[in-house]
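The chain below stands alone, shown as structure tokens; this is the form predicted on its own.
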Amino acid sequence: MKPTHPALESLLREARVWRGPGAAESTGRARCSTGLQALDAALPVPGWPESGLVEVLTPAAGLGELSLILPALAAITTAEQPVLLVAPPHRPCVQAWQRAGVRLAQLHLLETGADSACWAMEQALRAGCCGAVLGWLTAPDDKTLRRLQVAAEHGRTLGFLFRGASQARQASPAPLRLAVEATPAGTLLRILKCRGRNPPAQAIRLRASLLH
């Protein structure tokens, strides 16, 4: 690939523009597998992105949204990289996370109010001192989402932002947006947005082992 102008490189780093599918596939790298073969295959790189913001939208807590990323957290903490949880609605289930392979010594919990949660998540992402930052924010606006994405790219950190399903209608700069759905046929995962590749029309069925 030909080198780009420094001004364009700056825009790419700040996620103001994005490369086409061919460039994304040739230059992007995965941080680690998602643990779901179908999800890995649907992404531009086979796994979670090395950095950037990933939105996980769900109509209610407890549908498997945390279990979806436990394989990644296990890989990150095993590599001796800390994971920070910002303003989670509930304390993590220690036994379940240990069974999933998460090293609790690398897990850090920050309990803070809604006013401080956005600032704390942004600073943690930008600092680049964590392998992953998980955040639960109350109705962040477009400007806040942009800051979080830029901070994640600047710090080369993987960020997971958990939001309500109704927020799917809000435009977002996050390169990857996922929706967890509970249906009579089971729990499904839909890719709403995937930078560098068109999202598949078909939902991905979550394995029962990921939900417990």
Contents of the next structure:
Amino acid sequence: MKPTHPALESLLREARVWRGPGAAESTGRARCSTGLQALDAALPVPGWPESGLVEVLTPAAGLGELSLILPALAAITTAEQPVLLVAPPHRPCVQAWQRAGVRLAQLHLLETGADSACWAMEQALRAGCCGAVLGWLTAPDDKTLRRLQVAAEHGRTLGFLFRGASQARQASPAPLRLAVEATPAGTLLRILKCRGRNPPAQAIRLRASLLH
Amino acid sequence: MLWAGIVLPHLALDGALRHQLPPAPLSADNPAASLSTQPTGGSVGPLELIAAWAYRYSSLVSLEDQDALVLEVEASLGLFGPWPRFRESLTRDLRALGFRHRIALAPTPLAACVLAGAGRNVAITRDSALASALSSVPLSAARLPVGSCESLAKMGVHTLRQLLALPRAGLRRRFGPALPHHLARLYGECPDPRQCYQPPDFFAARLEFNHELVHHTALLFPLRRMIEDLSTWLSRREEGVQRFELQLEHANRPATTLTIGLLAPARDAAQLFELCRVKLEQTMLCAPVQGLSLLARDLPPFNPAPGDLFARACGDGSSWEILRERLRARLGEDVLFQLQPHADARPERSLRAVPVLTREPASGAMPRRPTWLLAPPVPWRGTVKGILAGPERIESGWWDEGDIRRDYYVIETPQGQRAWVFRQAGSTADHWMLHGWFA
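Now show me the form predicted together with the partner chain, since the one above was the form predicted on its own.
Expanding to the full complex; the earlier chain stays at the top.
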């Protein structure tokens, strides 16, 4: 059945309502491919969304959570759009980032305290001039998350928010939530929430252990 | 060339009156409504002010004595002309500035001044008409060298026509070479090289308030006006400002100086005002403010960034440059930076933070490196499930006190993390140091 009401059509186009399994694929546009075929296939649009907040929940560092988004950063910086890292936990080793295709001239870092990090990330998302904004915020509350999501939609900017795995149970306004899970066989990626589609039950393999 | 001569007979008086006039109300409900503009440190006299004004009409502006200036207008007629309209705009501006004046147009600068000074409201565009226009001008208005006017009057010579009739050789013998040379310049018989007015290459403005201001908000209104002046001035000069100072003047203390530094030149009034406002809000006013001055010396050329016709018009619509300055103004000047690789084998020194990276650094061939680098390395107390790669020996830095001898390994932990660890070269003990994550 084809919806005829314009308001209904726009709702469906923007994937704001969940349509249940078997419904027609949403026709939204992806920003760029995630670089993982399985993830592209599992998302409502084949790749990272055009804008909005993406949460990446990780139990520990070094599980491949950055390599998940490096292809996206490479695509965005190659398109001459600035990428801002807000309060990163460590310094990026630029040689590795360069090897992944990230253009350093478009990579900006902001090292600041927790309070100003939230403010800075919101400003950067809202300004609409960045290709992507990556934030490592310590325990942002509901209100902050909602502000960030609204800012990202207002500025039509893609925001990646890295948080601890313990915050998976906290409700979040982010349209896409991914959890990185460490298993003996390697690192898995589980889609906790994605707007416009049922999150698949199956986890996606992010990185296989070389020792198993 | 055609020269407009502007004579200001009451220059000093008009200039002084300008500061006495009650200022127009700027805003009905603003406490800073009654403020007065004064030139900084008395360095700008009224004639310099007029010259700066005239510079907007012509690039050749020259001061003549203490009460007149000339500007070349033939090249500007295409923009502001024809002459009657040009003259109209000059008059209108001068009236608005509060200066009484007389204007005349002539083919030589000296003749333009003399005709204007004699009160002849004429516009002479041809050399042939110059002599007849000057003939009846009294010698007292002819700007002759000092003393010669009186001597000539005693001889019964009162007008330029009579003077011109006298043989030049005789004049030279009696009055020296200055008088014949003056006449030659007046009639365009010899060249008249002049020193042209050059506008100062810095911007300074100062406002003095009639009462003391205690709040930031009261300062914002005069500040906005100052920034707008700066922005207009910069756009006329095709320049931007990279660093400028705001001085808040207090009664019995040294002034508070706020320095606003930008990573790239800018000249947009709204952006500059926003930066000043943030800076001002962060400043504690230690005493009431009596005056505000702005000094901008660092004025590099400014090329507005070419806009993308199909650029995404979304969000606040502010560019990265504006966002960058906003973040820096609020959070500090060194919190925002970029990284560039540095040719050093030691991982600690292999990257450098720079304020702005102007071009993409070349990527060198390097062995595999982690995505995060820990600074400084920390002891690794966890277990090592297995070694994925290594050892890679890095031994360097004996010449600069940063000597290292390390064996680097890529390891995997039982949790599946990949880490970049090292131990002292040759050591087999389990004293690992964690230096990076393959995140």
